[in-house]
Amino acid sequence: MSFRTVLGKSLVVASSTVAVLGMGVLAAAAQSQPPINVVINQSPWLEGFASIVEEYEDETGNRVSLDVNPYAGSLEKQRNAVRSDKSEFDLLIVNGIFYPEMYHGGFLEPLTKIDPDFELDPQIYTYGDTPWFDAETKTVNRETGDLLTVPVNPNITLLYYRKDLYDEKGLTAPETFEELLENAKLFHNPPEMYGIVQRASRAAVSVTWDFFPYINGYGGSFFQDESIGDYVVTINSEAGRKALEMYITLAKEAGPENTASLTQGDLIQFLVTGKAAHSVLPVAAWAQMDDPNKSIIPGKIDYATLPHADGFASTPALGHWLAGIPKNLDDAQKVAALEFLKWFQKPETQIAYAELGGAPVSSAAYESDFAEKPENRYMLAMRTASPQAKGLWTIPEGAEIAAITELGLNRAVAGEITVVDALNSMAKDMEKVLSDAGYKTGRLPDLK
């Protein structure tokens, strides 16, 4: 498995663990730190992150090992590590959907407790202020909370579309869902070309994440107002109905017959093989679109913020990744892990991260000259999308909620149950989870 394609180096793989062996060229000039072990998921953005880790090793002489796992496997390893007497990992790459479990559980060391002078670089995007957590109020709060993490990947969803086909017909990127449907149907010519490919398979968080921008884009939500602790379930609103009906209409009228079984990897393959005109994917997938070793249509995909319904705002799904340091570590290991985060968040590092094929988390990269190059056009869409992105939830019961929505949404897209039945049943089950956990909750009256 070779990740370092840019600089011609590779990672050594053994039993799902990737050991990043740095050259230590500038070791004599760098502050020496003990080696650190990082648990991370296998994903489209892993290659870029692995490359910037090698840059850190080359520059400082400090060593980093990446323990690479499937999505669910990484989460399970993190859960086990923070509950053990001593964590085997010095840095946890925590998903922006499941980070509340780490926050509410009190498993992460506040970064300013390791170094009182540490601050998040002002150019780092804060993604809804999710790096901070107030343990007393149990809320994400920059003003009163402790700084627990540093963002390492944005993982915001963008609309991927065939710019060459749009140019042929004199079209511009769709701004509304109706425009997206109209354009997708225009290009739909199966099996040679599908108007749009969507993910609706079940996983830890799959169709739930992809559906989230639709319900928000129609003015709906999963909960009444999470920011003030109001967890009345609102997924079964009229906005929810319109959103799910649109999601299914796109699948039926402009997508493959097997939408309910499609994974994120499938969507990427449809695009890079020239068989899809549109898809919604996280920004991390951009690097594959122009890679001639992976795509037969390099240079033909462009990017835009996600569509929305008339009168509402675009709301990309935020599934970002945050790096946190476990409390159950020796002080020396905490310091070593923080040294990497200090280096990683620097503006110059973030620009290098972009140049190595990563998805940076700093405005320094997205506003740099590098972002203006045609081959980096995804970065222009990210300038707009980053401030608009929204996370699914900020509570540790997210995994239980996702299990409910994954099943309900998948069955609706597959045609096993109606839109109304799916939304009503999900609302009922979500209310029970929240009620059992002690939240102020309830649900809207059933749709008819």
Contents of the next structure:
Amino acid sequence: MSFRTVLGKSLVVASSTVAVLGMGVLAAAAQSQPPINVVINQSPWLEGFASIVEEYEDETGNRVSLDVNPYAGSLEKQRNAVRSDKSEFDLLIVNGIFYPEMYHGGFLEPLTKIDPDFELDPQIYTYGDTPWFDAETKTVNRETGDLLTVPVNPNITLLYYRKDLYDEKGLTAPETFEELLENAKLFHNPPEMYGIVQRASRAAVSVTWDFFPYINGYGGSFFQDESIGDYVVTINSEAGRKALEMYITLAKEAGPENTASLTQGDLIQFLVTGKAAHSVLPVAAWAQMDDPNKSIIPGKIDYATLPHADGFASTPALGHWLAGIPKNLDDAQKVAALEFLKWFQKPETQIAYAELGGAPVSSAAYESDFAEKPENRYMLAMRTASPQAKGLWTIPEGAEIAAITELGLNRAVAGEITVVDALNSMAKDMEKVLSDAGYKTGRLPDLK
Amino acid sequence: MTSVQLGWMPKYGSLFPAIVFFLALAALPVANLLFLSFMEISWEGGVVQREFVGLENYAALADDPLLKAGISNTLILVVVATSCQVALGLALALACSSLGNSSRLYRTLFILPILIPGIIIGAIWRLMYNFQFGIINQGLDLLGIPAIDWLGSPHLALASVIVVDIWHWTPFSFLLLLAAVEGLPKDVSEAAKVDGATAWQEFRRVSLPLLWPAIVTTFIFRAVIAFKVFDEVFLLTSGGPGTATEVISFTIYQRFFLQDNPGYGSAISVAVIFSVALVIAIALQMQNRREATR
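Structure of the form predicted together with its partner chain, please, following the form predicted on its own?
Expanding to the full complex; the earlier chain stays at the top.
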């Protein structure tokens, strides 16, 4: 081997070594944070969230692993994590129905305690100011509370309806419950087509969430005035009766026989197989409607904000998701988790999140050109619906209240008990839960 | 040969490891459950708060509509499903035993359902029972029979769950009873046949009395397992519609875990443990008396 050959080979080896080492150094520099572990539930919006997480990993070199569980399993894992000496999860994706127990239990670290300069991006929707909690007054309060979470998914409910069928009949999206009933009956032709499919099964929170826009849409409520701590139970009001009667009338006159056992998955199945004209679903389900691999009706579903009774406002149910950081973590893990949230809430990330099939939480996405494209028509409905959405409750006894309403509403839909018996018994049981927990409560006189 | 007289120390000392295991694995968890059942547990500032509430949690059992429905449905499920499983298991065991070695394929097929995880069984049967798309209703449609709401009807849902439980657990009874049938002394049956007994008389007067202890044991084992039914209900109906398929394990799961009420959940658990133990003790006592009078 000549000297020149040896020299040449040595140079190649040396330069390769330098290149490999250099890449390693670059990768190490890019990965500025330790890996984080996120506990999240299996929902229709998971795919979009997982895609945006991949973007984060590609862009920053930081690693994020998702621990995906069914709804109740995710809640249980979160409870176990925050109650142990050290949480196994760095970021909790908390449901908008069960977040109060995380707040009241004092399990989440105020985000400004991790980084005093951290602020919620002004374009992020705040969904009833639920990211803030005042530990002194035990209330959700933007003015006096600590910022505990960042919204990650809007998940409010929209009316999904068959635009092609509406166009054929020259109809427009229903604005009132009466119009919805009329239109649903018009298309009801079982077993080929059901006028409406409703999520009336009993679960952790299922029929309660589906019914909530009805009682609010008739001017009723679960409690007298939660904002001032008045927890007198009002579910058994005249508005409650009208709402539940309408809910059951829709099921009986325009729904399948097994409405009382339908889950969210069933509703999506009905729509994508072209067997339902209407349904109320969280916004995240939109991605499956137009996917030709999952749907035989791509492009035929349109979206509207939920109907209401004459003289009252539309009230979609908030079932949004919030990301919080447990207190029982090392500081480095808290910082790493917050880094992800900082990146996630950026306007450009939110637009990318929408493009990847997610449901963004920023007006930056809903007001972007992307929202104007026909394939993203759900975003136009979201513009209207988002400011009108309302949460079910802000107290940690939500799980106990949900157990009562799930049972009572489901029994009424199944025909086990009457509307009046269901409302009166739910009111009585809710009052007991609230009274035992020390709230100022009571209940309306029983309906006759 | 001279015998060595051991003192009490080695005798009782040899039991020590077993006692430690029993305390660690059975007695302590139950004692902890008992302790929790007198408490109200909450969380404040990330710290657990325990408040002694005496018998309050036990007093609340009487007013719990879910628990009442759970007890009645569980009892129905235990009695109906276990009886059917033992009867079917015995019939299959007798049939397989009479076939001798040629029954091997059948034995393998019969035990398959018990090998499938509960979650898969739930998924399979939920699809089969599906009102709109399920294979059962599609089959009925071919016969001109209208679709039946197997899981959504309050009148049919529990029966549908029981059918799944029978399908899932009959192999358990089959296996236990097959061992008993194979262990029957052949000479007694042959003597009965020589004496002119018909097949039914031979079964009724000879085999059944000999198999009775095994049948009772199988029934008790199976009933104890059936009492704990959870996965099938969770996956098929979640206790609904209404309370049509609510069972005790599901009530405990909801009260203890979903509603995050460990005190009350523990009270239900303790009450159930002692009730089941009492039933088993009574059943065994009756069996022992029957044995003693024979």
